[in-house]
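Listed next as structure tokens is one chain, alone, in the form predicted on its own.
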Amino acid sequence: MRHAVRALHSCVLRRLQVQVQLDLPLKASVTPVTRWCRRMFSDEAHATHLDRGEVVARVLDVVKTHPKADPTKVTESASFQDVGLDSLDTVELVMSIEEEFAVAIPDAEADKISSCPEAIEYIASHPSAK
């Protein structure tokens, strides 16, 4: 999929003619091409990390809500065994997390979290969380 988006970007820059007119302030000279093309290939467009405190409070719900884990003990510091999970029981809910947002972490990752902050940092850290 990057591989097309960057051969789309490459085609369009090569394709793409912009007439300047420089009697107009720079401002009115945005096109609706411009715009979408600075919302596609800027790197404001790909760096959409989620903001902390959602990515807390989702990850705390993801704990909370599993079915082996003790509500009243999830904090954002807590381990899952603080909470009463066990190793597969950490594995679904690190399934779970990945669900809620929209990533695949893979299993080398995956082994490493072991805890809220884990999860967190590393949801906190993933440009393509949801």
Given for the second form:
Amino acid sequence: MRHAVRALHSCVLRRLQVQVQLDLPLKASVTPVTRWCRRMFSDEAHATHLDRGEVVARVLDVVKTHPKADPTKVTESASFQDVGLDSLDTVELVMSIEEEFAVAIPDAEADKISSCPEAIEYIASHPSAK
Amino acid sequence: MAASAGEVRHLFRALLREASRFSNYNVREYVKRRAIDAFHQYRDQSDPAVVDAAFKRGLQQLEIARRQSLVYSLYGPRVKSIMDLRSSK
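Can you return the structure of this protein in the form predicted in complex with the partner chain rather than the form predicted on its own?
Every chain and every other molecule in the complex is listed next, the one we just looked at coming first.
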């Protein structure tokens, strides 16, 4: 008897959840089942790359706010050495870029990034940069 | 056994990563700042013995940071520091 009540309880809850989804302002003529399937694949849908202009702006911002960088020399094609950074500062800068875009760059890749265009290229082609 | 430039960068990166794992704002900023200062202090050092000793000290400090980040996470404060809130806005 208790099992039946519990089964009924969970059935009712499941139905209630579907009804909440129906209240969302989604495009018309989509059945509840396909809407639910779309929710499950939402991770793949969001794995798009960031807009290039935004990536450029944010990377240059991170470089400019570095204490040792000369902001007047920061351009989209500048190398980090042009801006006034040495190799240790470059490591620190790449870490700041990692924090800005919430990615984890492996050491082998991070050692290769030594200029603005390389950093922009890496972030723009990273699937889960935010 | 001299540490190569790549290994030094690897150690520096490991220390910075470990710093960002601290839950306490003050300790996090201090570890970052101290790591940057310490590596810049030995940047132009050419004597390999001194460089080796500094590298070994760096490895020890990394182990300490690893242990401490764990301990700090166990006894963290309940309220977030104001500096964390400001930087996230």
